[in-house]
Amino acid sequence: MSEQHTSRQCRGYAAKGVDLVTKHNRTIDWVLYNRAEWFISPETRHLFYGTIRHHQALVDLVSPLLDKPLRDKDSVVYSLMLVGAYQLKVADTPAHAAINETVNATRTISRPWSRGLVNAVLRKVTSLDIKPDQSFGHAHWLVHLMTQAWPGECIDILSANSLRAPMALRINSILTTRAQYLERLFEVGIQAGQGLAEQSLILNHPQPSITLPGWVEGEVAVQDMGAQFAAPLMLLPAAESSACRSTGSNPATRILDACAAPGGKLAHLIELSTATAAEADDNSSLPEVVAIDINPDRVAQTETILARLGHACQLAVGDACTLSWWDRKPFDRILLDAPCSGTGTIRRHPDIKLLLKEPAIAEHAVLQLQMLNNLWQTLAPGGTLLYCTCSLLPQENDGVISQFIEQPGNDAKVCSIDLPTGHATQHGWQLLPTDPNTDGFYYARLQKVA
């Protein structure tokens, strides 16, 4: 189905998506993938994300207006009221349009009996103000951990998490240059500027990726600017880092991306390697790139993304906690983008505020350390491993690195990192969502002592 939805359909489908997240614990990614037909119109996605992003404030507004809670089977009606309240109090949609079309959406959610109730609640909402919330909808335990980690920046971080994230692009350096692609954007009326990462561009206004010039041809990808530092750091010789000069470095002849899906960093790595070899007119210098991911569906998704960009590599289903996939040939570089809480990407995944539970932080740290210990066995002496997460919490970042290097007999040396934005930490580098045009992201570089 290619046609756009009507206004009432947009509101109804957004409400159904909100209901799946809040009542059925589905992630936003799951909803967008498994109910893609609901999100044909950008307006639906806007209402869906916006309502989730401001969920707690909207609940505090709407719930007192109900004489009694709705039945569980009618929770989608409550979600529709939240979508209406979002339009009225956050999106500044004219009241008549917000109320009328949201009331009409009761047919889209198959609850026409609720027209009068939805109408009455939203009319009351128009005279109310959203109460200030110093937590910005984050759970109290998460606010506590954020305050411990970033006492001076915590309020700004929580506030930033309620905003819409910038749309960052990565140009495919095999096919074009940043200056050339920026000119192409301007020719079609799309305003953008250069980001701090070398291949990055930041759009002034987000828009569907399929509308970008050269998208089908693979000239550009959508990737957060913070994540675009991974590939350059991977290819950086360890000898260029003062903390690792004493041990020298091996050329990057064999590279592993150990948690590759959905493939943004992997594609960037292939692009930079290919462009470097082309500049040197030496295809023999192209490294062998191996990539694994534990999820077969995400491996298939990664294959599709690589194909659009014109890339290929040794990509397979594999568990970074085991060695059953390894051919016993060591790697000179390893990228471990470890599973984590995602607390640096709440702007893009506001459902994290609703679904993340405190015990998950410690569980992630155990898994992250297990992956580090396992993959370290596959790294050649003198080689480097780049550990990264999209977390803001030291428990998943410096804390994991500390545990790893302090193990008896460990032969890892921490390499320094210096990026054009962000903050140095004890063992690595932290980007925050309050830094220019980036999500929260953590990097640490480790070299195996030769």
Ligand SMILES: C[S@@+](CC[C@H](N)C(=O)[O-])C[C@H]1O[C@@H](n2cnc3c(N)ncnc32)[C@H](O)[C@@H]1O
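Numbering follows the first chain given and starts at 1. No experiment lies behind these values; they were computed from the predicted model shown. Only the largest set of C-alpha atoms that superpose within 1.5 Å between the two forms is called the rigid core. First, how it differs from the form predicted together with the ligand.
Core-superposed comparison between these two forms: the CA of Thr389 stays below a 2 Å shift. Superposed on the core, the two forms barely differ at Gln403: its CA moves less than 2 Å between these two forms.
Comparing the forms between these two forms on their rigid core, the Cα displacement of Ala424 stays under 2 Å.
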Contents of the next structure:
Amino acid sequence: MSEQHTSRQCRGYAAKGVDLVTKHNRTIDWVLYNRAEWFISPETRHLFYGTIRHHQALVDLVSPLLDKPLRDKDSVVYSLMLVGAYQLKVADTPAHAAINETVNATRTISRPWSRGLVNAVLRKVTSLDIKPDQSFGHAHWLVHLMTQAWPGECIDILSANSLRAPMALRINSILTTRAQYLERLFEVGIQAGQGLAEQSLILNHPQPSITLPGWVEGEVAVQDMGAQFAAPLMLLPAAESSACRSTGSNPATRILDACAAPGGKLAHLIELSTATAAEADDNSSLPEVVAIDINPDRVAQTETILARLGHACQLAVGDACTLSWWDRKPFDRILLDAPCSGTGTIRRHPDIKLLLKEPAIAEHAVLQLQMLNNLWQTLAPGGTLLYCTCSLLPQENDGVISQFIEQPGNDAKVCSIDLPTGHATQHGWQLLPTDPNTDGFYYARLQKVA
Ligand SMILES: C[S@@+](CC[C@H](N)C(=O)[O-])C[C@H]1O[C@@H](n2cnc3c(N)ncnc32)[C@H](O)[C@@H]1O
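Alternative state: the form predicted together with the ligand, after the form predicted alone:
Below is the entire complex, every chain and molecule, led by the chain shown above.
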């Protein structure tokens, strides 16, 4: 196989990828992993992500131009038209090149008969004066929920979801400091600056992680900046609120990460507690860290990630909705990084715009409350639980916490949170993708009244 594909092939493979996401409900990650041979050229990846990111707007543009919908078995032809429309109306590719190469790509998708049709539709697209898409490719129900949740910020959030996410790093504080690592980046010509989380760096330009200095040695990991507030919030004494103020002491002795895979927050927790114990020159203050996740493949992936960083903990497959994995020894810190809609990470995973359906929000909330109720039983009196999602929707955030604490006999007290960016909410703290260098995250801290 040659190193790069031709322009025609790039367009054809991007269309095949788009078709798998939109017609066969595959995620972007699935397509990139299982059809890796289609994506050897950066151009294909660009066209694929771009078309998914602006999918709804492109559909609104192209669909009225078709006399009749294409047959299901030819949906890839429609996806190719969207890839063409993306080049013409979003990427500003010169019309001549965009149309010719896209029409030629009908061979790559094995539909040479559709040349004339694709050509005719794309020529009509060039002549259209499109209006700006106020929904930025989000489904109408999602725009409605976002508007209810963030009336002042909604348009900016929807627009931010259509941009590329920054690449943030977390330095491994057992092996290096942020200043030392920043120096190493500069030495190899990689420009970066400090993020608001203490171990974070933001690269000026994203690049493959393997090319980062000290990657193989585990000096650094890729992790969104907002996700890097979880570990310091976990280790805070209940009465403190700022994840950026070091207390110098770490009162946690037994920690649970209940939805741990792929282990970003878990690794950070291990790094912070190990570095704190080393600073105090007291290995006996190292907490015992237990981690579970329901998905065996993701647990295996977590093991690999921890191994690169040189970390170990008690990691197992387990269901946070049951107690079958629990040895009956209570935890004094619990992280519940709950499965959620992912609406705070749409710019990183634009396929969420297409694959997420409205009923999923209520279903997530039911599961989140169930997990919270179940894990609460494993928390020691006086201990704290950090609830976290990467959702922007209060239904999965404050709404779940409200339901939890309003249950009869509930013994939880809400602890305050104060982060250097983001927004205080009724019970916790919300980071938005419009805040600097972060995805959308929600955090709430609950203490079990002793
Ligand atoms: C948001 S991700 C966690 C990300 C992780 N904490 C990190 O920082 O890398 C949610 C995880 O919850 C897991 N999960 C879903 N249902 C679960 C359950 N019932 N019990 C335990 N884990 C579950 C999923 O497999 C997924 O890995």
